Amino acid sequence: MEKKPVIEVEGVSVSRSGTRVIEGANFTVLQGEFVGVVGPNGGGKTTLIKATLGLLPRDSGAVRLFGQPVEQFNTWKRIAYVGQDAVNFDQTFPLSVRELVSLGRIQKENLGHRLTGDDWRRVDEILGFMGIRDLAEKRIGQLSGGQKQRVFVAKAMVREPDILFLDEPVAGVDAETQERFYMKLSNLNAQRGTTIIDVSHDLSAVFCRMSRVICVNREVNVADIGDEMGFTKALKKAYGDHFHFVFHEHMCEGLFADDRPD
């Protein structure tokens, strides 16, 4: 079966304060790709993810979402984004983790609904599926920083979307940690055909998980991870031409063993 864009960007260009970050961006994004987005700090990933969303202004092109115009696009409970500032949560608000995820299931369109029994079956099925379901009676400000991750991409989970952004999601997460969130991202990208945009510093996540990578500094440049040549042409062109990437066939050898859900 052919599968179609559901993101697609065409001459995209943002400023932020007066300055250009994004220049004529292209790119498209098919149904269940899981695709790695890199580059430098301060390159302009999270412009354009937030650009993407509409959730910046752009300067010039288009962007469409399952065929939509962004600015017509509506249906927003097929998309979750997980930002940056995601898991700088009152550590001291008193809600338990089953809690703050069951937040998931309430929509702009069903304000004031009383969760159902689905609903809260819905909510312990995505806690164990992201290896937390341990966690649910304990409070937020109880959590590490990766567990705090884990439980933001299950609130965005349990709505269900066909969508999940996620903005550097295992920044400051120590390496274990970081393995076996990328697990679960990998599981829920193949079993539930969730397309996945994941802005992240980890180049050999990227490289070992993600069938392209969107590769960000000012100018943007996509290319596919099978494409030795052109997957290093545009990583040199985010990061300069000093930058040299080797590639190793053992560097992802075992990385699945253990990349079953819970």
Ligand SMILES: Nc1ncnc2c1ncn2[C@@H]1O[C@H](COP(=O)(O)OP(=O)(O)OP(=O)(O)O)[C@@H](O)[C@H]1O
Contents of the next structure:
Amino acid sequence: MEKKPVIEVEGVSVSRSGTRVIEGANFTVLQGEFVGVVGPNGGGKTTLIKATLGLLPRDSGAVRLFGQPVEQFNTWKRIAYVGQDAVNFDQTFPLSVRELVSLGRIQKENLGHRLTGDDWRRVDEILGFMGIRDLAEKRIGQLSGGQKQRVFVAKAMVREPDILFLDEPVAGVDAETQERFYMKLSNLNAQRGTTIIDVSHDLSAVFCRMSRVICVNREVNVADIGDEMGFTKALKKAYGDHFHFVFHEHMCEGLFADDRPD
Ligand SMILES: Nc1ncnc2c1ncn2[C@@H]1O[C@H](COP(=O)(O)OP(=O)(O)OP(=O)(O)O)[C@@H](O)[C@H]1O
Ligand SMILES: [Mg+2]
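Instead of the form predicted on its own shown above, give the structure for the form predicted in complex with this ligand, please.
Up next: the whole complex, starting with the chain shown before.
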């Protein structure tokens, strides 16, 4: 079956405070893809994601989600987004981790209704999935930064979206948890077919699991992981000529072999 494009970005330019930060972005993401977004600090990754979701105005260009112009798109329950600043959250918010994650199960259709047993089962499943079951009854304000991040990712995942946008979901989280997180994410991608767009600074943690990488530094260049030359070129455009990325094929071998993109 031919995979459909679920995100189409055409000639998109975006300014912030009068300065152009994204220039003529063009890319398509196909259903079921696991795509990375990389680039230096201030390169425009967050801006690009927000503009793709219609959360920031564009100077020019068009965005389509599931084939619909983003302005007309209205099935937002198909999309989940964990922003970079999700953890900057009211520390006194009086909900437990389990309650906060359960909010992810609330949709327009069940607004005002009690969550069902099935909803709670999924909440508990995802708490286990993210390794935060032991934190379930803690108040969100009592958690560390990395723990909070996992809670917000859990809240996004429990919605079972078709597309999951993550903006540095595990920045500042310890290496072992990061590794486990990406393994789980790639399982989600492989088993549920969830399309994943993941902004990350650490390429080594993610690149084996992705089909393509979007390199952002005002200009936006997309590279296939399999195309070593194209990939290196796109990275150098984003990070500068001095940037050197060493391909370690062995990093991919054996690791999550079942989950690698084909
Ligand atoms: N709220 C804002 N108001 C004005 N300018 C902004 C705002 N947010 C970001 N910018 C500017 O837009 C440019 C791109 O920022 P953006 O946050 O998209 O980069 P990023 O690639 O996500 O960086 P990081 O890796 O640090 O998250 C930067 O020059 C930044 O200063
Ligand atoms: Mg950012």
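Numbering follows the first chain given and starts at 1. Definition used throughout: the rigid core is the maximal C-alpha set that superposes within 1.5 Å between two forms. The structure displayed is predicted, hence computed values, not measured ones.
- After superposing the rigid core, the Cα of F129 is displaced by 2 Å or more between the two forms.
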